[in-house]
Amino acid sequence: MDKSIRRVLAITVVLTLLVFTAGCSGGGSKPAEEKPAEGSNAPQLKNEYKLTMNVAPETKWGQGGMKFAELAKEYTGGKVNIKVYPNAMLTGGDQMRQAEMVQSGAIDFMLNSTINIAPTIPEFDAFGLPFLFPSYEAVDAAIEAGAADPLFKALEKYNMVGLAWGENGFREVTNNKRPIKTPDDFKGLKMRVVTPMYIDIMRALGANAISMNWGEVFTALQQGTIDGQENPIVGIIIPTKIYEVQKYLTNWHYSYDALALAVNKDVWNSFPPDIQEQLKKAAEDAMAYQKQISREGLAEGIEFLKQQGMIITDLTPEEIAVFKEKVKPVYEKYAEKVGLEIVKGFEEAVAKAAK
């Protein structure tokens, strides 16, 4: 082969090797970074999501929150990990700020009483209207009939999505002064309550209503700063040992306390459809469990309170009717705030369940 041809071939080989080496080395242009598939712009899941509730884990309410966290992890195959923060610790003990912080996205999830949500979203006072529900069966009938759906719809206007309903239960009244059988028995009693509707109810009955965060109540009862309070038996009175600082309890089912399991809307939209479906099922199953354990211990709970020395007063339908008439103006006032169409939906469901 001619020397000049061999020289050209040699130069060509060298140049080819140099180009190949440059392409494989760290110098020169770098390979393009791997990009997500076109149209796949879903946010990454967080390592941990926060859930707030304003009670301790050992309460029936608290157990519901823990069960949701457990099922959320199970149903999503470990993709969604929820840490439960009890006793409103994320809001410095201020139970009324929880909805606000979920709305803003500072907290991801909440298992919150409708009572605590109502000051922000008035529709949530629907469940607590005085003497609306005569029984747990009536509550179930109203939810199954869709009467509560407008409440979750209202939640969306505040950047939240409702997932399922739980329950704290019917609120019964306790005090240290005397048995309560008539509205006159409330006169002069210093009663702890939370929101404006309950303040108005107590004032209509002649009591001195005092708004107070739950964390302060036990000591206030112990020291006589207040005379009484109102809460569900199994949900709050027994697990928080209110019976140690209260002598009298009246069973009157005057107000029902529902729990809303909800999530920040932006957080919810960050989940792909399959995880949304799994979380929805986790919420429904957890709240079904929570309701079950709340109700199954009620009869035993009343007997337990009697054994602890509490004097239990059971009101007759006729005695309850007197209270109902006394607080009728309060009912009408807050029915307007809730929305008359929403209240009508609840009333019709309750009436149908009674037939």
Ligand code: X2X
The other form holds:
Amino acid sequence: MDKSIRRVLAITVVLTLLVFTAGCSGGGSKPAEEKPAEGSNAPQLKNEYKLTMNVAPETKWGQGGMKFAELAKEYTGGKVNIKVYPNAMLTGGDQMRQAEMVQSGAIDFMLNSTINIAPTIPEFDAFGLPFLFPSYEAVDAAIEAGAADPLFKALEKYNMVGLAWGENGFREVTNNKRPIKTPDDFKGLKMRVVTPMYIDIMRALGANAISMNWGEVFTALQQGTIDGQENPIVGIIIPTKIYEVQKYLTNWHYSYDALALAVNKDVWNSFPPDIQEQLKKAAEDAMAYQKQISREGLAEGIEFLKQQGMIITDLTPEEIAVFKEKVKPVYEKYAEKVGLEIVKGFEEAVAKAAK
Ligand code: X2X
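Go ahead and give the structure of the form predicted together with the ligand, now that the form predicted on its own is out.
Complete assembly follows, chain above in first position.
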């Protein structure tokens, strides 16, 4: 190669290197926003976070989900935008898959019944154990005493963080065949439930248990594919008009349904401490509101159901004791799955509240 050409090439290489180095060092004037330094507190927020829930926005549960999104936006000064996806639409209506999808990070948040979480995390059957809670006071006392803390701890093992407890409510049974007063009245009824614990309860009572996603229940009741279902009065039965397709309701408070407001752990860890604090407060305030509206108006609600033509059956403590005795083996089986230490924590808080 000619000497002069070689010199030109060498100079070009040196100049190129100089320009490149200057570019990389930022020259002092370039903003550093493209790549925040390691350990920087600059939040890496998404434009939108997804929250899944199994029900329509009109339900009390649904209103709680909407409230959380609203308060999250307000308390973070507009930094965290949560979009609520109702009716389990993100899992194609498969209500038991929502927890898995939050675990994997495909969905960011869930406001989910412990029933739908239990197939993934067995500890979550604790709240619903048949006839564990005699009243809302007992529920509040158990949460206050920290009985449910091991459930949020279990969530962490599944890559999720629990933010607050909400409430679907006490589940009451409805059907189209006859008033239910004794276990015998369940004989042969086609009862829709969700998970194995509830299938076992219905079978222990002599019913024909069918697992079905919530999205299909109204039509199945209407068409007579199933005879009955069980859900809370104020939270679900009234707002979703179940009374239009059901004749009989028994007020037996057999299972308490709690809601967990939870978030994917990696998403949670991506929030700086101030945003975490604001979101935690949004969760607590939204769930306090959600519980309040779920408990209001029960007496009026029952009157309304009667006006709609439903026959309401109330049970005496003695009549409830008969059902309780009948499902005791199911209680014991699932207490084992939940973990006996955890169940003991609940039982002790309930006993203390009764004093
Ligand atoms: O499926 C139900 O019955 C519902 C709406 O209560 C739950 O998601 C557990």
